[in-house]
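Only one chain is included here, represented as structure tokens and corresponding to the form predicted on its own.
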Amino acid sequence: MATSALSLEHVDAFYGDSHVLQDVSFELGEARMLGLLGRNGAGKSTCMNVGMGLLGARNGAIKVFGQPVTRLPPEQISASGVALVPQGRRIFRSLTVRENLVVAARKPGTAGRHAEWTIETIFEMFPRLQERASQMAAHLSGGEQQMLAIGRALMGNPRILLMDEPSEGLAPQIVAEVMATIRKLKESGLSIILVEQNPNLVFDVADDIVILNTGRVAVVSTPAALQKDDALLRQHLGVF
């Protein structure tokens, strides 16, 4: 039986009185990539915030490798092996590139299957960050800031990586570089949830697909099956 790295089970989540996630259930398999798709406002980023503990679930359960983390604070969920690359990057603009990485460093847990991420291995993956190691993060280009956001998440040595709109606002050439990095991370055995507006980017790398529509799970499928169903994509994504 396949191991579930991260699961949301019948989750309801609210922003104030607004019921944003409604009975949401899905699973990220171990060493797999799940593409989370949906129109703007469908609840994709809310799922990421709930999974990271940044927003509490009103009902339901969140589990990391079978262990309940539903009401744990973000720092404890992070310690259990979950890291978030947030929408908008949210790097520490007043710190240098190196300082952004150092502040996020965490030793891998005993259950980790992956080689330890260090500043050296981050710089190996992102040579441009090494070139700019002493530069203030505020002065990086958009693509470099995204590389730094990914690198900072990896410095926590996670087993699960949540990536929220990593291609947002980037030039096509930089998007291609970011997606190549995501493929490498998948090949390393990380379990990844990838939130993206562009379904074609997700179809190219994901093993499984979940589509949200107005806060509910509308579709659970595979890229191959969805690419053959233009009507379903139009219905839930407004594309094709």
Ligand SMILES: Nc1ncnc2c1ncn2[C@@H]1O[C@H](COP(=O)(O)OP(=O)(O)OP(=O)(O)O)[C@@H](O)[C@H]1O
The other form holds:
Amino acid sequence: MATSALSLEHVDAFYGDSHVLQDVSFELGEARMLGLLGRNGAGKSTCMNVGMGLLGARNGAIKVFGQPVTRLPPEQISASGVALVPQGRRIFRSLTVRENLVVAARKPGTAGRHAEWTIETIFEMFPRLQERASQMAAHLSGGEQQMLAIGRALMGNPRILLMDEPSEGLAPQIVAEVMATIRKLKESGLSIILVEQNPNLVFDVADDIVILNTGRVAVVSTPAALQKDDALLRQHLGVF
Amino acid sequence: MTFWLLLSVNSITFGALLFLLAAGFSLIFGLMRIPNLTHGSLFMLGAYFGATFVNGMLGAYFDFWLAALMAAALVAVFGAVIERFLLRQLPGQPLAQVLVTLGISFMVADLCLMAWGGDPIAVATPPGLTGFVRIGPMVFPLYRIAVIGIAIVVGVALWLLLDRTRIGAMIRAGVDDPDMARVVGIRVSGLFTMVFALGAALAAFAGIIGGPILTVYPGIDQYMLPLALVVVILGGSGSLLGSVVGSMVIGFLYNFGQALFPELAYFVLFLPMLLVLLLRPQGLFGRFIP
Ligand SMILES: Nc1ncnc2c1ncn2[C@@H]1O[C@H](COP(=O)(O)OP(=O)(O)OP(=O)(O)O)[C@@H](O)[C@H]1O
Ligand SMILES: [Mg+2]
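For comparison with the form predicted on its own, would you give the structure of this protein in the form predicted in complex with the ligand?
Next comes the full complex, this chain leading.
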């Protein structure tokens, strides 16, 4: 496998007393895409939050390109090259579209080999955001908000992109657009974790698959292998 | 006629001072959700520090404006220390924050009494502003007009900072969603300290600027704090426009209330606050429910 971009090693995480992640380990390879699947409440978002530093891991380690970042605050993990497109988008609603992008701007790190993202290149990729540049972000449609959330994450010029259910609540046509964007990002060399509930969206684009079940890693596999194993999918994801 | 006009100018002047005091209070509450009950003390400290420099109590006499800036800077540092070392330890615990800030305000009051005694200290109007402006048949004290001008300049500067700069957008992002702000790399904790220090500096600045009008005396902290609270509740926390409107409303209610119904001055003052709290709890211009 390629060098590891992001790894969780034996991570335990809690919300208060409830033990939400139990001994979770997986690894995202450099320039690869890992599909993270699981039912509602399986712990997918919690993995993203732990990886981003929003929630501290009680045990275990998180590493970014081999460097431990366990228990670093989000702003430092962001500086180490990780960006998050959070579930529910969570754009800054009282900022304009342009301001949402500007506040997240960061020059690429020394190790960044990718083309630099700027507000201009983001607008090139999402022309609709440019048209609405000086509107309040709260007034955007769901699809536009998702694009803004992706653009905002890219403004940090990350090497690792965590995307938490970017298709949630969007019309099929918009989902297709978002997926096309994600594919482009992968081709640009970003290492990506794509969280989804619908495995079919992920099978098309991901290199590796991890399935969580009630806070534990249940399956580590590949799309090709899983597509042949309906029983396993049904066991951990329900019926599709 | 002249009486009413003069009362109006006094109301606006008082509103201007309140704005300088309340803008920081509002920003701190809006951004950090901290009900900073030391804000009156910061006003009083600014006034005492400034008076000390202006009146030559340290041996040297300072220019009024230089003294005002020095007082504001000192109190800004004091504010930053309170934020970093006390309030920072109590995130998301409003009751603890109320008690700590209230406690500090009592301690500051004691220390001020010890250092400056119980007698009011007069602060001379800065030379050059002692005169009067004549507008038609009316004469207005020049200094009061200057205070209004200063508040306008500060208000515009604050608006530019918050609305037109990247750092202002970062502050607003921190108000919107502190966690996401950190996720995109904004050092929210540094911004919080900065905002707290800025709010403290503004309060102190208001204290010394208000010196020639109000004089400086023990208890001025507890006199100003409730007024700032009412302004913020009325205008809505975190809203600059809310602070402007709230300050002016309270400036007028306070002055006219005292002139017209002296025995009901506080009633007139706090009634609108109760109404706003009942009918529109986020304040006239606020986005949040406190
Ligand atoms: N802030 C929180 N406080 C307490 N419990 C939480 C919190 N957030 C999530 N949980 C619980 O932790 C578990 C994992 O939640 P998580 O959000 O990671 O699931 P998920 O796999 O992302 O689900 P979904 O597909 O619905 O987004 C769930 O049982 C959830 O109820
Ligand atoms: Mg989730």
